[in-house]
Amino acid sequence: MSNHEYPQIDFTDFQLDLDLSRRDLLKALGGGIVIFFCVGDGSILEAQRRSLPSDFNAFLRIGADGRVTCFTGKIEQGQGNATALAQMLAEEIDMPLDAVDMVMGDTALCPWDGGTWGSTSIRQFGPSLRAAAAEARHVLLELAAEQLNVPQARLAIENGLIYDREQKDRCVTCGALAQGKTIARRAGEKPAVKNPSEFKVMCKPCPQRNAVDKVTGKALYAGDVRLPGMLYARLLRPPAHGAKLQNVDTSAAEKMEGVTVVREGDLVAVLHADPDQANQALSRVRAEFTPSPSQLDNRTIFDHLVKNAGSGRTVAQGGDLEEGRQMAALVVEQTYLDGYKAHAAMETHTALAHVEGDKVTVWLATQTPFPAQDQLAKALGFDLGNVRVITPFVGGGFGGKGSANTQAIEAARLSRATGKPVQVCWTREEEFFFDAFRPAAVVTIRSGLTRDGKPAFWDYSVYAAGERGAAHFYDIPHHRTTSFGGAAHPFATGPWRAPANNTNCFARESQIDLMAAQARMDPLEFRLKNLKDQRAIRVLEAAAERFGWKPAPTPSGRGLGVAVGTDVGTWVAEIAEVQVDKRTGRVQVKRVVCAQDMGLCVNPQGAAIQVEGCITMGLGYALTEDIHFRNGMILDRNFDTYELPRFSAVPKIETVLLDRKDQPAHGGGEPAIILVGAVVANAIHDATGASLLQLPMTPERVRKAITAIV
């Protein structure tokens, strides 16, 4: 069961109430054995009023049925968590994993939590969960240890069912247990969680488990909930960024039947119960805005983000540079450039609210259901335990619909000003106009060599992408690294799966190859050569090992690119093979193997798809994905001038996951993006010996690189 799957639960005729009490809400979840667990004194009320915004208060219920369901505040957009997190709870409680019910993102049944980003759903509120299927196990050992008039000693649970060890008939069911009543137990301890050596379920490939209804169309996203009397919502836009609107004229959109026109402030919108009839009644509206203040457009942006920005801020340091500076006998100076990115996720931002009196609930594509909830009190001015937002599949999300949950506002204010339920979708010119987009960014870097080929220091300065992967990891004794923001952008930035780290490995691991390039060495080489940290080690011999690597100074002309980063706790190396055409630029990647640590591994199979996902979508932003604008203007509106890789660009993909089970579990769904720009780049470095110093590597800039070098 998928997260947008309530058990016996329909979105369109279950309104739960909102002032749920704790008495309450066992009512709401039936018949069963309900199991809290709660870090330090949260009960989970304390948690949805935000008391304990950095605990995990994973809760649990087993049904008369011998199901379980997991109810957690994460979302499922495609990275697995649906699937990994069943397995950890699978693993913990002795169930089946096909017994495990996941109900995700749904503010009034959930748990609170700060929002699905930034890797955290298995390395942070995984060993809570842990924890809590631990605790549940041992409670339903003690309910049972009681009916069977057995020693709990003497007990075990197998998939479901717990038995005498010395009389198996003797034994009775989780389902059977509950015999439908609701019963809260804690656990007296806390018991530990199992051993590596004891995982069943865990660590074990397990296919998604939503795949099936993805493929065939079964899955229900925010777009496919309907309501009866619903009405679809166009809103009036500017054409610029930072223009106002002057007038505007709806007598023509008025006058179509069935239409209805809300005008509240700036938000002007069109209704209708045919999204198309809603499409036809915007077309005739008129509006008058003033021009946009800002005069930059995708060129000038680099210069406008140095000259503005604000104080910098040391991300790390050590050694003395002026002493490094006095020991190289070589320094390599370049500055690396970074275009903004769109998320450009396959579903657009959409919302459908439903205000009722004082009350709303919010069916939400969004990352962050909790802060949305938030967001929505304040902006209707409701109380907080009068929002509800639920979460079905998200369609992508990659950080864009993380924070300002936009779209669920309009639909709300929209809803409460006409008294039905309106759904908000946004146009995909919309999404790449609303988007809050990958920041553009500059870093210089000043590094040196000694005689002898060793790093004598290095100084990195950072603007506007973030300091995420900006201190280095290398053996140099002399270094700083400066990260610079204040910067005005022309339109919204925000998180774009790993953010910054993306921006920085590119110019960090471009940088490390131009030195390796100077100093005659195999670029493989040069870095073992100069790192300490033995993850970074293990994970570039592993890559190597599998690519079958030889080494060779770069350039060498064969195309072959190395790269080694972190992300969330999680090492990466990879090793790419490409193929330029000099005459037009155009590169083609043909290989990338990845080599990852990221500690113990839930999902081995799901790991694979985050890498080959991430690999993927890294080739968007290393050679084609760029957002051009002019004058607040946003000229890149779809797919036709905004280019994703494409099937044809997708090269030969080989996953290494080292076996990690001693260490905790890392994130997965963001690191191997990390190095795709940087491997890229020093591969085309090492078949052509040109340089490519910005983002994305389009085959204009590919061929005058390898012009300037002729």
The other form holds:
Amino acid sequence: MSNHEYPQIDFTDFQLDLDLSRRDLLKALGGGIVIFFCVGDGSILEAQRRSLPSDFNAFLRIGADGRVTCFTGKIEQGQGNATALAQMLAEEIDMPLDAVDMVMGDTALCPWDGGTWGSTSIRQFGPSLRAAAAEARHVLLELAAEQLNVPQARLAIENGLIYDREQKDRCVTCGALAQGKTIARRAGEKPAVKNPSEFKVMCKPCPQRNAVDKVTGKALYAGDVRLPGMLYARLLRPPAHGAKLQNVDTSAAEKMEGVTVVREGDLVAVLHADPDQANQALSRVRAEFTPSPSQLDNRTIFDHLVKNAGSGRTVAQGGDLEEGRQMAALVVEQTYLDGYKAHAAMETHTALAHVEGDKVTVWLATQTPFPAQDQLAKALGFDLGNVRVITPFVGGGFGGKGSANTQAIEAARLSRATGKPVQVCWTREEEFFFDAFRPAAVVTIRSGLTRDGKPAFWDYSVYAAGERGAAHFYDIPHHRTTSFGGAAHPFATGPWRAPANNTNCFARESQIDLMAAQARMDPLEFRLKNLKDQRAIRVLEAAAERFGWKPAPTPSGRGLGVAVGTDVGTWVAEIAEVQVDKRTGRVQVKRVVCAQDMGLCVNPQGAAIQVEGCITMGLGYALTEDIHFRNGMILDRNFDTYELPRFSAVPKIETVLLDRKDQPAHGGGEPAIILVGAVVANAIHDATGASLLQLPMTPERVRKAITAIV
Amino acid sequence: MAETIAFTLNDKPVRVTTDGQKPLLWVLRTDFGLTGTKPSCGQAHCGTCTVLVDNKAVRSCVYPVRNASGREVRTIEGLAQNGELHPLQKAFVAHDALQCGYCTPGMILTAYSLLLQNPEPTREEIVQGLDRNLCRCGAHTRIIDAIQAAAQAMKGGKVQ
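Here we have the form predicted on its own; I need the corresponding form predicted in complex with its partner chain.
Shown next: the complete complex, the earlier chain at its head.
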């Protein structure tokens, strides 16, 4: 994921008056042995310049209680990075996994981080954390050698205890080593990390941290934090995007006991110590809005996106398209459409803000606590150092809790206006209205085959989706991939789990199946024959083996589909089996096999869970999820019409993780979702001969596509 | 209009003076500080706010607190007994049947109610029983496994 796909956050307006010295930081951390280290390149140090000394951007601490704490600006939203990072730390420092604490996403305690998206926790932060933990282990051994008066080479470290190999009762616990002092070290350039053959914790299945808190109700999410005197706010919202407030009458709400009304420009809110009373107060606010200037709807949007596209950017090209066209005996041109999708995390956008004088603390459901800190400072005119964002448990994000953090700013403004802590917890209707949707998109592909069934050319244009996953990876001599942006969406759009790649894989892998059908070849064989990347080939072979694939040209009537793709460094192949009711158009996915090469896999159990989550979530965008809208109004406002995948939609899911411990770790939270649209479309085609060219593949669209064959 | 409503909450008698139409969800979260019961859709579509009333799963976001009068209400906080996790809670942990955890209390309490009515459900019966509960992370297959395992663990015994 490149940064330009995310909203740019402007740091330049800030005057920094807080420069925390290392000494102050160590004091704040409460002493012990502290290892500072650096993640990423110098630009990250530049970005964090305001609050910490500038030679590190991450640290861990071994306390006198023998516990080791990792401080990271990353956040846990259910994807399991807290578990895998703790495994990496425990492995390299040789301390028990249950002695590891993770402090995440607190701007006052953790070093700066750009946000948790793009599957970066393990593949980018992880290696630096491992190196720092290895360095910490080295420091521990040094200190122990001194205290025990034993040569360092004779020492062993096990479960938090360091002992003399030749006289095991000469030992000291890691916690006791600091002896009440504070010892700070900076991790060296490249401390040696363990070889995979030495792993005791990494690459072993590990259950998720904090599961007990989640099954007992103890886990606190942003909306669960309680402060004395806090108020619950409800805000007046426009009925449509682009509608402007003309007049408002809050007098009936003001008459209600205990209700506070706040008006600050367009911000109109009612607050009460009881959320139900706040709801009732809002229902008594009368307001008039101008109509939205937008005249688009979910049918006309596709023409709009193509007609208003700016100049395209060539993402990839090779050979000469004209020559390719000359070579081609069979040409197929298709246009693929994808509608807007909601993130629809079960926890809505929530914040509790407490302004005290010129300081604010915000408990926030966010993927980007540090950008939120900046946004809050800017909105309130507060010094950055006086803004603290705390990220408690986050009830799902999927890219949707990383952009504007609007609810934090609303809560903070209302807290400042009322002098009390204020919770803003969006209703489901607000969540659907203000979501930064996965963009609607159009892909057109012209491709050609030679007389003997070999790909001759590939001309691919994607509008509005984005570039991730747009470039194909097949062996095609003449090709061009162009990405067009530029057309305005009628509401906010943003990254949605594996941004752009879902749309691009749906189009590319559907078209590859059409080409296989034209060549009268088995679709798996057609792919294997025209791929060069060994990782792509291996995941396809692994999926086929687990599935028990028997070759046949498509459509075979069996309802089997195959697809392959790559995302965040990981290669993934999926095979699906579907049942199509040709009369109703209803599709039931029976079985999905997913083979994934994600390099070194820190927690195979966590990775399998992410694959299962990706496939299940992916069924929604493939089959049911579509945002309906008209003239700036979002018509899907709750789960009655916006249909998430249910238990009855979930197939048997089998995951094959390729053993690639020798390779760097790649992303795990996103790759398996990218193929779900494609693999289901291909399976429907295999079952019926109908080409599904638009997501989601609703019963109506499936029925129409089947009818269109005859 | 404010009225006083008495009911049993997690085995303890409680009283609350409030608007009887107020959804039980907000009474639990605000008046009793039991925040394990989660708001999400507000219209009984998703099941995250599920609690037990007389051992039946109800959607507390649309359940007027007045209707709980004289009844036994149980939330996720009241499922473990004497510090011991309920077999369903243990099974959810053992099967990693959760990701973000936001839908988890509602899933567990819906399953609890299901197992009371049908102690040995088939996989299909579990799917039907949970089909109106939404999970966005996609923990579904593991939730089904966990409920089957819990049903096994409780075989011959009572749910509680």
